[in-house]
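Taking the form predicted alone, here's one chain by itself in structure tokens.
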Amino acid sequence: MNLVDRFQIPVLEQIAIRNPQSTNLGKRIIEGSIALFDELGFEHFTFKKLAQVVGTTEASVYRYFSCKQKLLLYLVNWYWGRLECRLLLETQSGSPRERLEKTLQILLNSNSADLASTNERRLQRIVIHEAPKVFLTKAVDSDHQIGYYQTYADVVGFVANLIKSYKPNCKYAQMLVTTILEGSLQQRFFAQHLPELTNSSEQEDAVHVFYVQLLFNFLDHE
């Protein structure tokens, strides 16, 4: 186990009917829920799908979660948590340009070794592929209100710290690391499905070049 696993990861509760963390059936059906996430996508997931997989009923499922959607949005909260963790714990020391440095290297490294296990790397495709739709909802003001994405947000503010401790007077911090959030995210979808959209390399890792050299060189010409 590793430091950030043991952190309790906190996930708005109006999620989660119930803690899922909190037994060992809803520790399955996370678990369960990222393997039918990644191999099936949003659209063909069901609640009957994932109680066959975890071995228990589809009403012990909606015991924790009312709707896949719900289920979805704590994953992405979980992964956008446990990133959080990561940051606070890895950019402590460091000239400013160095903690920016790190921060990169946290937040656009697919391949790093730091995603040891199968879940971890399935809940990195999942949020690639699947964190969108969280948004992308007609209730998303409601939900926002109701702190949904809170802890999205929270990474989003660590960071833009972090670029204005570089560089004070930098008036566009949140737009800089949402851009690098967002943009990555969809150029790693983009690299595996649409290669045509992007400047994918087998020589470099294109997606961490390019963003490293947008961010500092905004910050350093602006």
Contents of the next structure:
There are 2 protein chains.
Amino acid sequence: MNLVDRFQIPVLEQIAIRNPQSTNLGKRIIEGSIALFDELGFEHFTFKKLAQVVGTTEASVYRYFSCKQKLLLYLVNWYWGRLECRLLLETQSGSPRERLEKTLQILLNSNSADLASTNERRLQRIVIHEAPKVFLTKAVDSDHQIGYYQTYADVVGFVANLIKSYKPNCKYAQMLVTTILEGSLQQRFFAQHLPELTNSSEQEDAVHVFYVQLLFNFLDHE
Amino acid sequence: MNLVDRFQIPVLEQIAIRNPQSTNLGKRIIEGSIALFDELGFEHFTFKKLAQVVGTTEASVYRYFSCKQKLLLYLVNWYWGRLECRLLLETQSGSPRERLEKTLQILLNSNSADLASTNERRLQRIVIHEAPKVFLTKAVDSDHQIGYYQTYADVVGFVANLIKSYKPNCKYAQMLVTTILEGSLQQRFFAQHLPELTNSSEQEDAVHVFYVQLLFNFLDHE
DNA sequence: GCAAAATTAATAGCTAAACTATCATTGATT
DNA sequence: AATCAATGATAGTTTAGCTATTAATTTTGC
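Same protein, different state: after the form predicted alone, show the form predicted in complex with another copy of the chain.
Next comes the full complex, and the chain you just saw is listed first.
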């Protein structure tokens, strides 16, 4: 277990009814849900099917999560939390410019070496395919007030501060960050499913090249 | 009825079982669904509730649309189709640069004067809150093959070509367009529900200013 | 090691969404 | 006037989403 895995994400305990990391069944639910969300997609995912995969009952799953939206939110928050942790650990030294470049490498997931395990690759796919559904609900406002999006806001805030340390007068740091973060996920979705909407390339990671250029052209000529 | 309203969008007839514009009930279903999607959101929207609003039965609604996903797709395509039409009509003259600037004005919806009617404002809100759900499904690939996303691809292609006429060597025209299109919708969502993730402003339309600058900084320094 | 407490399994059941089917009625067409 | 398409009215099926109850099992405190 490396440093990143030790990182505790405080929001997670609020989202779940009972901390799934604290019991054997809870851990199986998380593992199973990663596999099943990836396989079925959010719409066709049900607690009944999850219970079968995990070898338990529907009622027992409900003791950990009140509904599948919350379970997805838990997984997505886990992803953001790990990202935040990596950012904190890996961007401690260097010039503002170097720290920003390193940040983009982490955010844009360029080196696929990090995605070693099957689970991490699955989680990445879940985030690409389902993450926006975590926001786009009638419950956004109340969920926001409860603090369910705090981890994501922390990531955005952290990178926005890095941008401001590079360009103190930047008026649009938050917009830049979310444009890059959400945009890059979307481009990966397009590359796989709607290739005419993007520009993928065999030779390079076009998504990475593009967003690095987009950011620094903006900052260096604002 | 102005020019834009006369525009026929060919994809729409494939999405619906029966063309809703051809009958009185069909038109009421479209009107009602715009109001109801806006009010309830995609998740809580049902054909039963729609039937009540429209003054018909669930079974009759099913004679026009096979499911609510298709109905949403129809509405979103209508939105994209109108946008494409406006682009074609309003960017016929001027230098490449001027045409691009006009295009951004249309895409980013800067002049809220276009959003005169209640229905158009509702449709805009539906697109902001629900449009990504049209893509993010397990059925993307088959829907894509059928051609359900053709209208959107046309809009993206049109703007990408404008970009290429301005900068013939631009390698990332499609990525630029989708980043701006989807990004701007998302920023408007954030401005309303998660304001710490964006940079809204009382004085200016920050979304418009930001994306114009983002585009031309990229193109003029690539 | 044992009693109490907490977890889980097993089962049942309820409400509503997402459809499908049937047939009578209306209204437009030739 | 007869016909055909669209709609209304009604009913019914399956499954998702969620709650409740009790018995079995495991964990925990002592």
